[in-house]
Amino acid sequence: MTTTHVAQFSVPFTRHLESDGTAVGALPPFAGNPVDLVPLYRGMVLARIFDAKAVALQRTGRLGTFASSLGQEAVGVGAASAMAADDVLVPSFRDQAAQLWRGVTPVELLLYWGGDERGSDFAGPREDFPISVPVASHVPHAAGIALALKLRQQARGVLCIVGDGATSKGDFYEALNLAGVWRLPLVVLVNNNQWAISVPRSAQSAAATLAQKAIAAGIPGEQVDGNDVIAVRERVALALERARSGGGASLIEALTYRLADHTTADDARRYRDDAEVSTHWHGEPVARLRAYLVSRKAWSRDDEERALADAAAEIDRAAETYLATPPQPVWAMFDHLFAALPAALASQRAQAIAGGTGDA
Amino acid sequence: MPDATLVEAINFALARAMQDDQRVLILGEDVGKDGGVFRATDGLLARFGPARVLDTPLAEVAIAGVCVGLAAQGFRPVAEIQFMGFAYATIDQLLNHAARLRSRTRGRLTCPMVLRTPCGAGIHAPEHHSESGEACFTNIPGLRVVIPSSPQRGYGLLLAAIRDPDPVVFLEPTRLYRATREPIMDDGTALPLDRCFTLREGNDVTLVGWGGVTREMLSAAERLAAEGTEAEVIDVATLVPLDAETILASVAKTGRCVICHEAPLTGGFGAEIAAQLAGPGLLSMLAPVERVTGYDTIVPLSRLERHYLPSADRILAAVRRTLSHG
């Protein structure tokens, strides 16, 4: 008998921030002028201020169940700044970060958590995705996006987020893999918050990285500091260039925490300590590039200041807006279910309409 | 004007609409080299090359996923799922996305796909190979569903699945793939998809099915004739959107109603169909509804599925019950 080994792998890792915003070694030439992580900053700050607003308002009866980003928003806006605009995103219920960095406005966003369709008629980038709700459901429509671009040779890629839960599904291997034997332009980002609802990744998978994943699918697979948004702008602008040019998919795994209750229906105080997320507060995103920056000198208590109110008016004009807008007709369920609504709902909808609001 | 089988009209439809449209893609197991485990694909490969005919990974799931990313992207993507029993899988990609992606986005991305699958028993397949499961898609709001009965209905449909800006699932019944030869008109004329056809005129009872079971009951309509019986035999064929209006107007006419289908009888389609005659056809009615179904049994292996299978005999029993009624 004979034994080989005929393949072997690793997982590298990537940082540049410490928890305490010190920086390991030479950062990436984007980063090199600390003036020009502003803009990140700025990025991370609103994506909070806007999850706080939306909680806020979920809390007061004026929007439906909603998903905070907290503690996660170097993971959105890292990869969100890596793309190009004409990149596709696809993203999942937790991604209003990149979103907000890719054009869809506040509005828009409490539209759809308020309970509009209106919210997912992105006035911005009109091919990203709205976010999918089944978990790992939209990973082979980030697949098949790819397949478009690469058809029609366009050296654009897409760019397809989901949870640590989403790893442990079929249809995220199915289109890892099937994006690996084409060669599709797509990175898939895993948000490793650490938590799928209540279960925590150690009880997702037995798999020492959920990168790995990525070695199955004949794909490259690295993990990347999600609470250090240079490392991740650099890993997923590096993939995606990659896979604009014909290289092919790639999987990050960003790890990072989820600081905030699942949902505002959920109540994570049931399964986990407070001990637990205390000691994740230090080194989350936020205060870590800020941190950078102002040990750069390229940030001040004053352009904090000034930098928080300025976000906060924004998201509370969004809010009003929001508040401010009127629902949609009761026919609007009909009207966009075909392009031509058939005549056999022609009767349901006169009836919806005679039925009003349905509150008699 | 070529003869054809179904499964070779099938053919010249995904043949003509590539030719018509660059947009149109085939995908699934399979479906390259091999031309799909039934031929429907048989030389398209040869003729439109791997970047619009691509053999997929076995992976229903991602099949219908990429289907919506395509279709989002503006390409017009006819997917072929083997058989039904591994079409469930695609459900989850068909309800949660496909069928809402218009809707959900206010029309901004729509989900122009077809989604292809043979369906039925009849062939002595294996397990999971003859299942009738239309009525899982028929309660999927935005989401057409089609199932032809001849090869030139199937190449007419087919057509018109293909060229329809919304999805569109098209079940082809495995026992009529080749069970006739006709000649067919491959001239790229589509059929429309929200309208029943009527096989057979009859003023005396109406036959309503699709599918497989049309030819039973066409067969127990010419039993019926040389008895004196004119039935009137409707093939619906588009089940989404329902085309009550031929059916109610058929109703209206014969007062007697057998409704025929190769599914489950319970929350099989046919209830649909009851329903429509229980409520505004009820004043037609001369007799009670009769549905003539696959029982609420798994379908049997092949040894038993002829017994499982709606017989000529079993629709002409159910005709005379109708008649029996004053």
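Superpose the two forms; the largest set of C-alphas matching within 1.5 Å is the rigid core. Residue numbers count along the first chain shown, from 1. Being a predicted model, the structure only gives us computed values, none of them experimental. Compared with the form predicted alone:
- Core-superposed comparison between these two forms: the Cα of S347 travels 2 Å or more.
- Positional change of F334 between these two forms reaches 2 Å or more at the C-alpha, relative to the superposed core.
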Given for the second form:
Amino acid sequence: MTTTHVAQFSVPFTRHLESDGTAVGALPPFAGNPVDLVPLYRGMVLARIFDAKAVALQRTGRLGTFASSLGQEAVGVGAASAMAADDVLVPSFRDQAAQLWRGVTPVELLLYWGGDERGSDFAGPREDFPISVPVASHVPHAAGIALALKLRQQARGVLCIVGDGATSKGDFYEALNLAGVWRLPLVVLVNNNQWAISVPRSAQSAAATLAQKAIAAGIPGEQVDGNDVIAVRERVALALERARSGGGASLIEALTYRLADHTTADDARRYRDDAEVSTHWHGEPVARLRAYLVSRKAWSRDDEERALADAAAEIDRAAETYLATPPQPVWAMFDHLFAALPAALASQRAQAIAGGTGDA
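Next block: the form predicted alone, after the form predicted together with its partner chain:
Shown next is a single chain and nothing more.
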């Protein structure tokens, strides 16, 4: 009997900033001048302040259930900043940092989480997909979009963001398999925040990495430090460039940590210790990049105070606009389901209008 190895695989890991903000080796060209990284920092700050406002609105009964991205801002900002304007973002329910960078407004996001479907009618990125709350169901959608772009011979990429829990779903594997077979221009970014609601990463999969799930699909898989916005941007940019040029799909696992509850309907203290969470505050993405910028004399205390004030003012204005927006009438619930309503639903809509039920 003869035994040979028919294939060998490896999973690379990329980091440019240590947890204390110290640079590791030479940074990529776009990060050569630290001043050019300031917009990335501002983007993460804006996302964090938006989250705080959304949670406050929910706690006071003025917003629906909301999923915070606290501690994961580098994943969204890094990935979105790597995209071309005509690429397509297919987000999960914790990707407001990416959406804000792409031009979705804070008002639109608040409307959505307030139960108003008008919030999904983005004024900015018209072809980006709306928020997907079901886990992993949007990955086949992303593969379908990528197939359409390929059939149209358009040099565009699709970025689909999922959580670590999504990699345990059949939708994820099926879409990844097709992306590999058809060499689709798709990048699947796994936001591995270590928790799928109350299920820790260790209980989700026996795989040493989630990135290696790309191997079965025949596409490249890699890990990146998800708290390092420079590394996330670099690796996603390279994967999207590969996708646009016909090189096919990729899977990137971004290692980060969920510092908040899963959503405002969750109490994470029931299943994890505060001490564990505390350890992950060291090296979180906003403080990490700020430390680097300060060390390079590209950021000061005055800069920080102005950035926080500007972001807070922008989000406060958005909240005021959201709260002042008249609600849709109750029959609007039928208006975003089908291009042409089936007869049964059309009848119900007519009844709602005739019944004079007023505003929702």
